[in-house]
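Presented as structure tokens, the chain that follows is alone, the form predicted alone.
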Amino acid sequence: MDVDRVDAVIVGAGPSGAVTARRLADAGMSVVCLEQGGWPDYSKARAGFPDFELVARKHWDWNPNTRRAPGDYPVDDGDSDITALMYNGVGGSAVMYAAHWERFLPSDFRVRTLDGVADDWPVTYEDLEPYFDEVERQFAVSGLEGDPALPPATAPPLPPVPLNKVGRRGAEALNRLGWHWWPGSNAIATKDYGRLHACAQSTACPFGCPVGAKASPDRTHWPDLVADGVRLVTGARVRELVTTASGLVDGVGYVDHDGVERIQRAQVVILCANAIGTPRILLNSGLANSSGLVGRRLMMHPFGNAIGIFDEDLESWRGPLGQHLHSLQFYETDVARGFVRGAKWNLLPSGAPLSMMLPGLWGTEGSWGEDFHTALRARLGRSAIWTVICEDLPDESNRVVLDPDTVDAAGVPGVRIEYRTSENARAMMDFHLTKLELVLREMGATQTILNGHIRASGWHLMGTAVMGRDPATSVVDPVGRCHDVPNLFVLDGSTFPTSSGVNPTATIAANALRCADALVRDRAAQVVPA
């Protein structure tokens, strides 16, 4: 049994667990972090291979049930509308993202104040602007400032990705719609920088970049983490946190990838292990639960998407994925909708042929037989998509629960989810995907297809472990420490208690960020185990 005790263990190595690693560095904290997952083989990203779609979909699963990787745990997602996709390993789920970079909006903090819905965030957009400045620059972002939807900031510290054909064909419909629309933000490096190299453009975002232009934590933050001193322990399954008779927290129980049980001790332990980890162990330590509320309020962003088909060729399969611009147009509410809250639009390549013959959202036209070669025609080169991200309110009947009858490869609990999409955001979808079909036509194409509410895309997993001033109400206060255990940090998107409608990756991160400057900040006055 190891009694080493350092200043800070962190649980989780992706975005938010990285960057508080490197500010407790920075402060000259010892620092520990347990991943349970291993480092990312990037010699399996095959990108630019005649094999790249079918091992693709088998080394880069998204949903962690298919996928069975040694760092993943069971997810019954049998009672929900929407599968929780994540990547258990060193980096987070930021390995397999599509890099979109989105700030949260001012109006996204104040959602009671503007609309009598939800909760205000006790933060705002204003607290976070400067973090927001920070993480920009660790994550390589590249975009263009002065985006009018949102407020002015710093420059990003690449310029944008490339628009190409299809975005340029987007940009000038949304013109002649006089529809805002603005060049994408992405964490993808578009010129050579720090350890990222210029993208290759291969649309390979989400399935391992294989030239290393995506900023994921590991090729961001934990090479140079390491060679700072952090200690990071792969392979470490959380069991439960310890503690003391006092209540505090006095380190994490884990078993490490031998299967010996360890207890890495710490003064402050520091939660960074998504929506779903997160819940999962503080149930089953049975901690910071005096609300009720660890676990509940889990959201997801409704996702559904527009694919265009065209006459012309339009390159389509190639680009960043990764996102060519965004549109905003609707986002704020309008009560005249029929809902509150909005979506964000981004429009992408529609990449190589295997995503867009397999049955399911392209249709079964095609899909078989004599005319399979027609419709690859067709649609390769040829093709958009613009996606849908719909705000998720939060819903207490919305939960994550440990699961009685599935355990982990060391034995601990896994998860069940039960999720419901809400009739808000069923409205909101609708109307969202009526207005993009005119904007395809507006591009010209020839052919839609509307997918609303499509199953398999809960990447955005926020609010179980919800951030407020009121004890009875939230889990942890404004910097993430848990109300029942003063020395016990939660510093991922569980904390969100509103979702927004974009991308949170950017906003996870610049959270995490400000909790630890907090923490370094507050640290003589840090109650710790004696």
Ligand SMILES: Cc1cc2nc3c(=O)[nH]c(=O)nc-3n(C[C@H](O)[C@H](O)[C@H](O)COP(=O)(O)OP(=O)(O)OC[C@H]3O[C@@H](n4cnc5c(N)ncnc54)[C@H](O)[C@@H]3O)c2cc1C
Second form
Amino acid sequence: MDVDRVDAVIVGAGPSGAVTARRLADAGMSVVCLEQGGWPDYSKARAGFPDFELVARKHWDWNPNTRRAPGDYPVDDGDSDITALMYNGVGGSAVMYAAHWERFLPSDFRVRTLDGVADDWPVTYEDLEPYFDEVERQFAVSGLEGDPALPPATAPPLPPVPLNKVGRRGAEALNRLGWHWWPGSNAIATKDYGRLHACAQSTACPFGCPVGAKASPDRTHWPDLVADGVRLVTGARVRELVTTASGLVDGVGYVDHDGVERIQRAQVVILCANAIGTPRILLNSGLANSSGLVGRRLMMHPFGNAIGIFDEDLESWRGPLGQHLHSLQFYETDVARGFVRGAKWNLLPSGAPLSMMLPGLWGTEGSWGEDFHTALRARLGRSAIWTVICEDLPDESNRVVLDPDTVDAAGVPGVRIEYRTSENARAMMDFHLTKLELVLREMGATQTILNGHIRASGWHLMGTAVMGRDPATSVVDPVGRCHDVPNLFVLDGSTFPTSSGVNPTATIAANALRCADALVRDRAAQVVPA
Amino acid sequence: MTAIAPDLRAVLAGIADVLIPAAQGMPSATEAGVPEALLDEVVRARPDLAAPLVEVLTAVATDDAATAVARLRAGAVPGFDTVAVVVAGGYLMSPRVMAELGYPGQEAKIVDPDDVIRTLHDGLLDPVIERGPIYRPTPGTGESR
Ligand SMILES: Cc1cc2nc3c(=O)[nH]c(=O)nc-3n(C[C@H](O)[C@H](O)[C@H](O)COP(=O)(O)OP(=O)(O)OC[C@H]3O[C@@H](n4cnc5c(N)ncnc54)[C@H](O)[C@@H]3O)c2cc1C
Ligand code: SF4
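Starting from the form predicted alone shown above, please give the structure in the form predicted together with the named molecule.
Now the full complex is given, and it begins with the chain already shown.
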């Protein structure tokens, strides 16, 4: 055998790549992971320093087009209602995620059967259940067992983050309304756990956790994986898949950090590059697309929020920007509302002051002159934010395509996204914001600000290499293997047939582990290049 | 790093005090030091802001401060976003401003892992639990709500 050939090459060092690498390495497989970015620079995680928000607005900007870090590639979003957000580096987008950790619900896997729309998944909640349990241990999940919005489940390894004054006020209001809530589930350590430290409540989670309390794979997985012999190559931009005459893949072609073109040969290739990066590689390789569905069915979760301002000091600059609590009161379908499926709400502290004073979510103009002081005093420490995540149904015209006009630093083509928010999601958002205004009033808010359909909100990327049993209507099979190329796998959120209305990473990680488990189990029968 | 010359700092001072005047017991932007030491700190944190700031201040250098702000806010001169982030960002870095606001600035307070458990003892979750399951089970699993 070629000495440079490994058992598996994984593209992408985010949650799906990390979970997959762990499973394969534990099975004794030789693994190389190629990651286009570098390690996160936590010297730029400035929570607690006066320049925190200024640095966050550039270095931790969620939009790769604004951030322009070395690992980023161009994403033309000019023709999209939502911009795609991500982090390209070791840890993947979880370096930036807010760490809200939500299992998809049983109905999410059966939307065709239950609600007559989109597609059922080829697997069920019950199939994923043991994998949810395992990834919750890997990602230091803190939460409280017994949520009646979900089937009974194993307790997460750590107790939940505090409710603080904001959460308690929200919980009491929902109790008075008779509506569901439950303490938040977050991939945030509430006690020292493995390599993580207990959270210091700096509301900095999506801007680089300085404490090392938030579970992102650069902290939870990669140091141990590297110690265990997995080779992680940073600054490695994968351009395309390398094929054999017999229709298999033989590895991947990439440009290393010195600009040298290289090939990494492997028995199997596993794409974990997220629902923008994975179709980019597949389309650039012209592979796995006999269904014509590669890049199509992009789902990004239409997102809105409802901000309340209160007379009392709630110390709302403190807390995790993980969630104090969530509510799934209006999650399940009720067709009388005029739309199908539903949305999740969660309650957050409002954090540091600069974001409250600049044009954006708190007002299109900003407040200036004497109003600056009025607004600042009213908001800082006295405000709370409810967010709304709407289920996004798949639509083949929402898609990722290669962009003929742009390339990344290594000359690999960029992408363009074409995406329109559906009428169903618009009706859903209106309904949920109306309900949340009621909740805020019940909480005692003296002012409310409602933001429907925030454009810069595409942090949940799914759907562009859909899984299914039929090669005519899906790209990969139920364990992530490409129908067209039997030693090529996709194990990230690209394979999701539907998006649910909750944050996806718990399910992305659990599904990656389920598929990696199948790959290990079926290893003897795996076809590989000669 | 692009240096910001004294004459442009004077332009910034005028604009900054229109945007953030002294009021409600709070200092004005210049009283807080926005065009001086705080500007240096802003540029140290965000070197990428220096060149666009110089450009926009130069473009309005001959206006009086109120006119400059009006033109910037109306979009007649581009770059209001840059000025806004420098002025508000610098102002909110001031220790004096933070003290006046009673804002401790992300002081670390390690989470109390027993907080929610104590809350449970108060019965806060009881009504939620009493209402029972609200999810729709997987069809065919035999579970019902
Ligand atoms: C600001 C923000 C907040 C979020 N908040 C939450 C939240 O609270 N809860 C939640 O569940 N989810 C959240 N998410 C989403 C979450 O981060 C993702 O669902 C998760 O990271 C997906 O994991 P992944 O491994 O599939 O992909 P990613 O984490 O995106 O990792 C993909 C990796 O592949 C690499 N890659 C891509 N293309 C190539 C290539 N050609 N060559 C080499 N490497 C490549 C990328 O550099 C990247 O590191 C958030 C995301 C953002 C951006
Ligand atoms: S709130 Fe906790 S998890 Fe979030 S950034 Fe601060 S220490 Fe990290």
